[in-house]
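Okay, so here's just one chain, in structure tokens, the form predicted alone.
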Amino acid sequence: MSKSLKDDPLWYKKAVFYEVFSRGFYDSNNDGFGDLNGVTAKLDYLAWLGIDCIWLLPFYGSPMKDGGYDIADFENVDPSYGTEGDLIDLIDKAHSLGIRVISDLVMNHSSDQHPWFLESRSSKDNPKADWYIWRDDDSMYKGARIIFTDAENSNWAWDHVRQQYYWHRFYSHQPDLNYDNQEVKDAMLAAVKKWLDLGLDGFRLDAVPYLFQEENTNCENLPATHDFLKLLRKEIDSRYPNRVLLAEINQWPADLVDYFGNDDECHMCFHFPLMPRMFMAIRREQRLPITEILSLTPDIPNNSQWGLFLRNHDELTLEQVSDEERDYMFSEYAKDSRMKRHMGIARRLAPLVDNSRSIAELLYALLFSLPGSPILYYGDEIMMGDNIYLKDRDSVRTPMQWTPDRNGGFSLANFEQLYLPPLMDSVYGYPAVNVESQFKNPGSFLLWIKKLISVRSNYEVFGTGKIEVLHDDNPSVFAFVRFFENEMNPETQTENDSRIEVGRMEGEDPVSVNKVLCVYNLSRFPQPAELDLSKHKGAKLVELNGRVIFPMVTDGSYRLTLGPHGYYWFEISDQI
């Protein structure tokens, strides 16, 4: 393992993550299904792109009713993905390229085909009888909401074998584990240790707010859940340094922040409420949806980090918006009813923004500059499309488009063998949108994303700095400064501050990068901006992409003009 992987306990705060659905990434043995060896075969591409960490969707044993999130074996690789040796090979080769690897861990539930559940349902007095939550009737926990309202009408399901009801927060084929049972906790901790021993750099923890239940509550965010996460974190910190726990918690910011604990629960949490408001701000052409949610986001511990994303393997969730806002988002982004899934929109980024490159660039620039670590979803770096005619979330899990050749270069299997059909339409299909053609095109979106990743990686302040939102009378302009805390109070700066020389262009000497100004035009029309930069009087602004020097800040007011959906990233510098 390289020195950079071993010696940076806060690597996740500066990392760019890349989410990989292994089944849809690359088929190494031409059976129609992507696999772990397929991910390994494409590591050079990911290293070229510049990402820091791969997030693998579940590769564990599963009947695959829910894309592998219905786990039937927590401690073995599903044969369709390969072997444990294939996983070790992937991890080792990724580490040799300076890339870390994390995986999903579904803690809340298992498949109803898991041997644990099959034994539990067999009788009321078997050794695993209370590994799941059984009741004689379905009257308990009425305060718990139904998450998949379009697929389930209750959180209880009747089991004809045991002649009792079992509890499930998601699909009925995914019974919840009983974390009041110490043996369940021990079994899950054993699975965690098994994969970390093999070299994984951490986990994305699926659906953790629902681990425990309590009558007369909504069965979410309970104190017992936080106690278990503290136990998990303690176990990992004591035996596996420099690993990360990234929590999937689709909750309001005030509840989200509790999952960081006092730097003793999860290292990272997805900022779910921010994501839909970025799309809302683009349609309304106003910054208010973003600035409002940022103002409602509490501070987090110093060693913690937000996980930021535009799209992922699920629907664009609208759980954390008002009913009025949800109706607005549906009307703007899901005009066809087939685009709706659960309480969200099953679309990839490019179709959501009507294939507008300028909007896509604006959204990614926001994603890469707001406080948090950005997460790319496979295929979005080439603006892949989706297939709304496929069931459930398969619409956004179609094969990666590598080339304009057969099956998009994903597999040499016959078309009918593929796990899902590749996109073949004239706008988003693989003949028009693929890695090979964009790699050859200097003006492609892929090369633009690669450049954006490179620039962000050169400026540590994006990952670890604070944020100060600037006021502008123009509601379409969103501006903020990213800074290290001592920079806003120069008298506290020390001579040994090592953060001032971390970014440079190739062949140049290091430049001061303690402060970065980001300015965005959320409108489809050109817009003027007038910013109060009185705190930075006398500084020069250097545009980060091309190192172009802009006029000095001579007084408190600084004027800019931004093109439609345009943006600037500036270094605020006294050294040119």
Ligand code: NOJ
Contents of the next structure:
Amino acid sequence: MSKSLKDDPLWYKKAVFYEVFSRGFYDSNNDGFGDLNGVTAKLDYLAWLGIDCIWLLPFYGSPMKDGGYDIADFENVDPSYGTEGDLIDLIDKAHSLGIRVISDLVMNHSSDQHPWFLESRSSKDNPKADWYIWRDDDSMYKGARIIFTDAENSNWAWDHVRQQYYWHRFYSHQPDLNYDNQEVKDAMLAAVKKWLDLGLDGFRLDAVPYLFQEENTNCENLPATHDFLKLLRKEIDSRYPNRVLLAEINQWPADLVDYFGNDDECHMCFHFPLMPRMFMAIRREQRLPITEILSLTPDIPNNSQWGLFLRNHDELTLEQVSDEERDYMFSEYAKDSRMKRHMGIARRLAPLVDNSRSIAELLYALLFSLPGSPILYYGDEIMMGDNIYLKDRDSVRTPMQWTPDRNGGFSLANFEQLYLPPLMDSVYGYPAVNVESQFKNPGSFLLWIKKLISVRSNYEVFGTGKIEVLHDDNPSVFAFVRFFENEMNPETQTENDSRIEVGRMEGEDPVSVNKVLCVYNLSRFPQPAELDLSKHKGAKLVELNGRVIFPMVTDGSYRLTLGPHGYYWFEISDQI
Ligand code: NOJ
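Please show me the structure of the same protein in the form predicted together with 1-deoxynojirimycin, now that we have looked at it in the form predicted alone.
The next block holds the full complex; its first chain is the one shown before.
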């Protein structure tokens, strides 16, 4: 039974997202490049998996020197991806299956091939002369860090045509747009409206902390940037209901939360600092890296939501960790220096965890139960591998592995024509790891994650509830309760609050369960847990996967034994 789209302005708080790199997903016309029709062809698969929203990486006109994040035409689909009609078909079919569609909005910069830049560089007094940031020398904004440190040594690049320097925060072929120019803002807002008019459900906002510059600052998170994002939100809210802005802000929690504004800026922000700490916690076999960052994460406004992820199309970024932690992460997860890219590690989830099924399950269970909406990266649901011999972040962008057949079922083109070679090694190659085989195998990771998605989708408290971290003397045990506000004290409960969910059918609306207890063993050995559940005395615990009833909470302390990398999700039911 497929879902239907609900008129729910807070849908993104309960959603499971799935990131699609269209180029690598499915090639519908067998030219070697995945395309929008290819994504449409696989929507039934995504609906079957149970996800609620797909995030499409940029499909706009581009020379593709940075995976399409180098845009040469903000208002048209790149012909290699298909046509605008193909996009409309994709959105319509997705909506009919109850799936929303968002796409990247890259506002900070364009490609140096964009006609705006070509005009801007042509002279100092052309109509677009001021659309980019030009200076006679490279002395300004010295406080701004270089983001791609392994590829660029300055944020300024010399243009031999205009005989001036231009400003760029990423690759030098990606000049930053000048947001002090009203025409630039207007042009970007026009692109936003165009895509929303076609039916997109929102945007993943690329690289927004860097929109404005100011001397004697680090040129990040400036008030003018927040003002512009608030304006963008206002424009969208005024004409397009139920849309979402999911912001890429690679910053510390205190700066990150500013981007929610007062529920009037971005609806969602990726929780960048949490991500590497989940990997740290697993290797250290201790909860501290996670609990520490959670304690440093301020509360966010009611309608705002974190975007949680383990891996994406970029490197596992280590910008938001200390130098010591970065060294630790490199020594643990990038033993071969070819695995390092920019300030991070360009590997997929499965190889990062040495293909350990139990660690992958533990990490996903964490991802699906911590406050926020989980975002899966294509291929990680079958534990696809990576190819560290490919350049830049292509290592994690190889073709989706659908079948054990030629090119992994991604394309019928000749192997030589493919945009990147599919994996063919004996552990992660498509003959061993593919959707078709896992679909047939009841014990596969794919079917496990499908079940996880359905369990999470059935319990709204995972999406909208608060969190209380529980103390346990055992540092390898991480436990917390997710709860609806006012539910921690039984005396404040209303009659409606005690509904219990039993034997629900897939596709049915989630029923309210007020409190869920999550307990994790971060170590590779069995561990005892002794939890202080005194607030829940008299409650019974019902395990969410099998609905097995566990012993009642009789006194304050509750004992459990967890297997290696084991975890439990319990409903805390006050109904006896
Ligand atoms: C962030 C994107 O995720 C990354 O892939 C890209 O290289 C930079 N922004 C520059 O657009």
